[in-house]
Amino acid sequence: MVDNRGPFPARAFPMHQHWLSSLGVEHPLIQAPMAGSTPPELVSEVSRAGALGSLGAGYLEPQAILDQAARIRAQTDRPYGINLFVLPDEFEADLAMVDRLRARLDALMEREGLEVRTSLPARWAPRYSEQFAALCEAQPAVASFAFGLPSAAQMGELKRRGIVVVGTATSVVEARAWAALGADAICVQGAEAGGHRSTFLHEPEDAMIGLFALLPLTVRAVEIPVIAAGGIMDGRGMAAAEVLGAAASMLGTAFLACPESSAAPAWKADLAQVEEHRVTTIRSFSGRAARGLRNRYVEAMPNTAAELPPYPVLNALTAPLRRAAAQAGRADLLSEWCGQAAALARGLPAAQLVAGLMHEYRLARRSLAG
């Protein structure tokens, strides 16, 4: 039974170090699984460096998941993770709204000098059930999930295979739901986090809770390890999260600028000059709330749920524009996902970044110890 009477969790400070080390991971550091930006080269480099690399597979077809998992395995035998978006297998779209958005997107692309135009895809997104089967076949050390909860049967299959399950939560209520389902750990996504909000039991605007408020609340509420995510860019932030009870820190934006990341070069170049007041919640790229840079595209498009098809419909419609913008070096038309402290990104090779982060972390821990 969790003791909720006081504000502080009754836990020894170093307790959670044993959780990641039991997986064969040397450092309390996880590279966030940023779908579309975490190719096998980044994942394997991070894992080889002693942290936990993570493949963001939310956009991948099942065979692509298997292919990329094989590439990771060809480069390292260290543990790594795969992340999926928990979604229905089928989606129904409001075709009248789709037509209106296509017209608006086509007009924008014409105005901006891009020759590509929207089209209706054969499918709005890969089937989650088939992605899940591919994940099980790939057999990563860790499976993490966003946007919702797997079924009890799917959780049972992961447990049977010995795959560690990490759920993503943006509130204490969501964290408790993951704990009740049997997750091995919970990643709490603070409001500072870049990319898609993982909220599934609230409206996104109701779960924009700062990490350093959400983290100790969650640690007090559940009895499984809690991972901190959102705005952490250096070893000092990792140490601070650990003081508040984190088992490990998950960093995403910090790894986006690495040469191994597949983020578009123009997007990487913008990271170092992101002004924190221009990082905002955006719906107009994918139909789902996400944190990123307010750029030319964001300012040109509507940004309310009532005006936009939901995820993944809008995500599929904007895909041609995003690809064309990347090829043209037009970062101002890209979904430039980033966390609140993006300007602290360093652009180092992944292994060098892991080493630097851990050096900073150890110095911060020594400073805290007095």
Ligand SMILES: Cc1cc2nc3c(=O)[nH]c(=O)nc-3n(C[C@H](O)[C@H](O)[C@H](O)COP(=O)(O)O)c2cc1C
The other form holds:
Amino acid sequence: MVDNRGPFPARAFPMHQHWLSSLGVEHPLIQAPMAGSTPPELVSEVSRAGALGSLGAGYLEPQAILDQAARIRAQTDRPYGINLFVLPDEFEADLAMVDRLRARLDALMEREGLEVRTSLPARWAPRYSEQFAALCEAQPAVASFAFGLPSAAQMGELKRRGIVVVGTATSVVEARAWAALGADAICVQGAEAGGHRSTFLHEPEDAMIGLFALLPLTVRAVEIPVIAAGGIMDGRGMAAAEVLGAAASMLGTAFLACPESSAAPAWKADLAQVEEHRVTTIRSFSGRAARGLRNRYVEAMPNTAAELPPYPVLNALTAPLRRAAAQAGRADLLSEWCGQAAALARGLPAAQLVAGLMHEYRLARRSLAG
Ligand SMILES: Cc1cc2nc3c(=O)[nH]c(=O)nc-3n(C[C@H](O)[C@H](O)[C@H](O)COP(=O)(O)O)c2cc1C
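Switch from the form predicted on its own to the form predicted together with the named molecule and give that structure.
Below is the entire complex, every chain and molecule, led by the chain shown above.
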């Protein structure tokens, strides 16, 4: 166990030597995987611009993972990543609770004038083991995982194929678990982070650690590179994370606002006006705690684990409602995931955003150098 209580190690790498450069990625910058919002067009544009694009594949069936990977490959031969949620293949649902929730959701849709109603899906979620096989076949440069740890056999398979493994952690304990499993790097998600955080060894409320606390603690605890995520919206934030020991920065909400992201236009339009005190932890869309905007839907629905079916059951039930709300331009009824600093979003095309972030990052580094 690394526990350096002496002077803190200087981690200001010369830019050409950062960790991602060993993978052929020019910039120490990763576009976060965001299931449902990071289509091949966004991923390939980011990778072409010299950062690492990431396909959030958690909601995709295996064939869709292969198709989207092929679309990325058709656009660029630069490195990119695929991200999965580590989940069981099958889920048991409490059908009485499901019925109660469906009645409540349907009543809300009726009150709000949307014609859509809930229905029981054929499956609650794609099978993780089949998604994993598709990921291996797609053979991206990087595979990242959230919500849990792959098996040792799966880690062996990734290593055999030369795929770099990034684990996602929300505490030092989780980061140590990833390091012990043999991850090549760890992404730490501070509590600021938008969307679902990866928390898998704690209750979500026990893992609400801000990035400025979690990052240096993790850098001290593990020997592998640590990637910073949560609330970073510009190049200054990237430089700040680097000072605290980050090998790279991962930005989600900043890329959500790009024209290439598939977030609903009404949701994108809300991002720049987000008031940080309205960015909160929401269970009522998916059954799992996720960070997003407190909107009309959130205020109308219960928000405790006791009142809601767990993930992915509730996520599957609300998916058609969220799609219908997006089509109707009703951002106030859809899951407006975003990090705490969402109002700094710029909505630039992805390649311009990467160039702008790197410009700011270089300026910030220069001013830190004195
Ligand atoms: C809309 C949205 C969807 C997300 N989906 C995923 C996902 O599929 N997998 C994952 O590991 N993280 C996911 N995240 C979390 C991001 O990977 C990242 O940790 C987070 O966006 C960083 O915080 P920021 O949004 O403040 O930049 C998502 C975040 C957002 C905003």
